[in-house]
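As a starting point, one isolated chain is supplied in structure tokens, in the form predicted on its own.
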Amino acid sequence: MSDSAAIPSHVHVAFLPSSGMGHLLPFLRLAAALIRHRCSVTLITTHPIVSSAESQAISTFLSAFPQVTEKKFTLIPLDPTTADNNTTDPFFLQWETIRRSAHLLSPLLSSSSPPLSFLVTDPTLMASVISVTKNLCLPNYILFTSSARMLSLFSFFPSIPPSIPKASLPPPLLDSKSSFTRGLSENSKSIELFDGVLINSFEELEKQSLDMLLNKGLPPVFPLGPFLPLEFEGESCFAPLEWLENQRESSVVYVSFGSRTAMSEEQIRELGKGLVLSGYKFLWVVKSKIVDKEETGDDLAEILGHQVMNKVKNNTGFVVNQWVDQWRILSHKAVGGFMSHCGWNSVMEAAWNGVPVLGWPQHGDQMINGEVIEAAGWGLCVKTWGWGLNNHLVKGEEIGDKIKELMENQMVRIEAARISEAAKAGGSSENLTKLFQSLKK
């Protein structure tokens, strides 16, 4: 997004993210990109905030960009007796709280100075926010926080596009009574009322899905990705980077399953065994919720197993159980493969850096995202392992074999390099210009 000549300086954009770092970070990254294009930005922050990670990210973002206006949106407390009894996830509950408070947005939006050019809304909030912006005659765009392939499912739900197999659907969608299913269906029905969809993807990666969306009469879709991370996102955990400096080029498997993946202790041990059996060096970020408890160093060593810890002692493996600067790790020449849950932010970071991915989807949109990688030929998505949250135990021998298959596949490596070149060449500036031109219609 380097060419700002076609973008007027008087544009004022408000961002309304919902909850969860996977939703918040794309909003902050896009907001920063628009600031670089001379746009005025307002960030609407919901209070209370669910997690300390979100609170810290917002605080640091506002410090890094003092020209951003923060508007605090105080939510109406959710009455537990009216909440979905099937939902205990704090992020789902926060989405519901924001939706029920959406009518309070009107004075907050109308009081913005200078007047807003448009609002960017999180997909989890679409149905409740669109009526507010329609009454204000304020253009409203969705920032879809997943792949264009997932957007194709979202746009037509409850219909299922023939290109998406039933086995790839997020498991909660198989339950018509789940809060996830009801929320997705409600938001999907409102998509035609929006002025457009912004998405963190690029045409060379998802051309087929983007073409399909274009031909279905939906609001225009603007692929603006890849969104680049902000400088402050990386944690001050330099030990993994220092360790990588001493490793050969493309010799290390980086392993991370995000912040919300829950594996059993038994599965964690099998994963560790697989890393050892693969014969490759590994950098493993164990930041998942292991049986929902915080682990001390001794506890972690016991769970991971002696084989893994021996590798660490012998300097052929590295384990860290805190946040790391994933972007800098993926961009390091020593990293030759990425074993991932296929969260979309991670997928796009791997695409930019040309790192082959071994996908093991755990929940949500991740199986569909893994299929994007597989279709483009720069990684593997292991569907036979099923969803990470099921009771199927994947043995270390299988995991080790798949890691070797990824690391030794030269065609995958060539395709990953091609995807990286396409990501960096990109057409995001052109699509951003089209977005602003659409405001004049």
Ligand code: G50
The other form holds:
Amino acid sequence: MSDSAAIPSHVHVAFLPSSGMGHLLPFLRLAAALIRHRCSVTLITTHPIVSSAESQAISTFLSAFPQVTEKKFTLIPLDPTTADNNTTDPFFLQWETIRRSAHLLSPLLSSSSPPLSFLVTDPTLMASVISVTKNLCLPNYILFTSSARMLSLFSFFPSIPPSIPKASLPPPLLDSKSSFTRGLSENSKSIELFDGVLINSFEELEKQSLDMLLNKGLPPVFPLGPFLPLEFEGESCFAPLEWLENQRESSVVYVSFGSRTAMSEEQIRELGKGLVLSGYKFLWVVKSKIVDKEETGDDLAEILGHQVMNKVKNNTGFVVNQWVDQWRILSHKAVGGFMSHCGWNSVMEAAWNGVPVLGWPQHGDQMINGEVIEAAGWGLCVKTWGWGLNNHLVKGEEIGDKIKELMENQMVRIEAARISEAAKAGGSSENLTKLFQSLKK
Ligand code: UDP
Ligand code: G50
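Please give the other form, namely the form predicted together with the named molecule, since only the form predicted on its own has been shown so far.
Entire complex below, previous chain first.
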């Protein structure tokens, strides 16, 4: 987002992100953009916090912007007897915990000084937060943390737009009783009570979905992306820049499945085989635990096997199992391809930097996001690899072939460069101005 939007000086915005870095980071990036436009900002942080990455990001954000007010929101512990027994993912459980505590937000919001102009709410918390803000007559905007294509599914639900194949739906949506489905359907129903939807996307990339949303009579949608990372995000995290500096242009495959997706050890081993078979140099972020605090790294060599370790030893591969500075990696000229789970933040970061993507969706909205990449032609999305579920092992040979297919494809490279130009030329600052104009009404 650029700095050119004309904005009144008295605006005070509160942000309520949900758990997971994929939710927190876009909130912090948008908050920083509003601070640059002279808004006052309150950040509501929910406690306890699930991952170290989230705690770290919040504390570096608060020290970089001392003018931000932090409001700590202590959650009521989730009663295990009433929780969804099928869900063990700590991030999903935290969404539910925040929802069930939402009624306690009222005093926190009404005591803000100067009074709040509006709240920006995470999509996973919509239905439980909207009744609170309605009671306070406080305007409430959603920051949708996924693609406009996913927003179109979300807003049509329980109908499915004809453009979205059933096989691409987030798998838990196929079970009408799952807590994910219940949550999503309540949140989706509440959308019309909101004042608008902010989204990290841009018109050139998702015109069709954005037009469809416009014609649906929803609250106005403001595409404000791509969101750019904040300088301090990379401060304390790792990027093997020296190694990258020594590689030829566009010769390295960067492999990462985001902040909360762990693969089985068996699948990690096959992926390693695939990387070796591809013949390309690789920079691979290995994650074997969902929550970072549980990652030990001790037995990495054992999981990866000697072929991958040989590559590491002779400098033709680089493996890490810690938080990396993904933006700096994607913006490095040595990186020529990105094997990704298609988390929406990663997709937007690849778009900005013009890096072709090999999508291997693992959960939730990722297949739908991968289809956005395919439709725009700047990558491939493999739909036959079965959501990375444990009962479907993808063999190294297949993985190696797909990596070669991506890295040798000139068309995706040309399209990636085109998407990057469109991302940089996009109309996010005009849309930000429109948002502020809509406030004055
Ligand atoms: N990320 C990072 N370093 C890591 C892992 C993730 O900087 O080691 C960032 C990544 O750049 C993106 C976010 O964390 O901004 C992950 O969000 P995404 O939507 O891609 O996936 P999720 O982690 O939510 O599945
Ligand atoms: C995270 C995730 C899975 C997933 C999504 C995530 C979305 C966002 C849309 O953000 O698709 C959404 C809104 C409200 C809701 C659920 C999902 O209750 O891990 O699908």
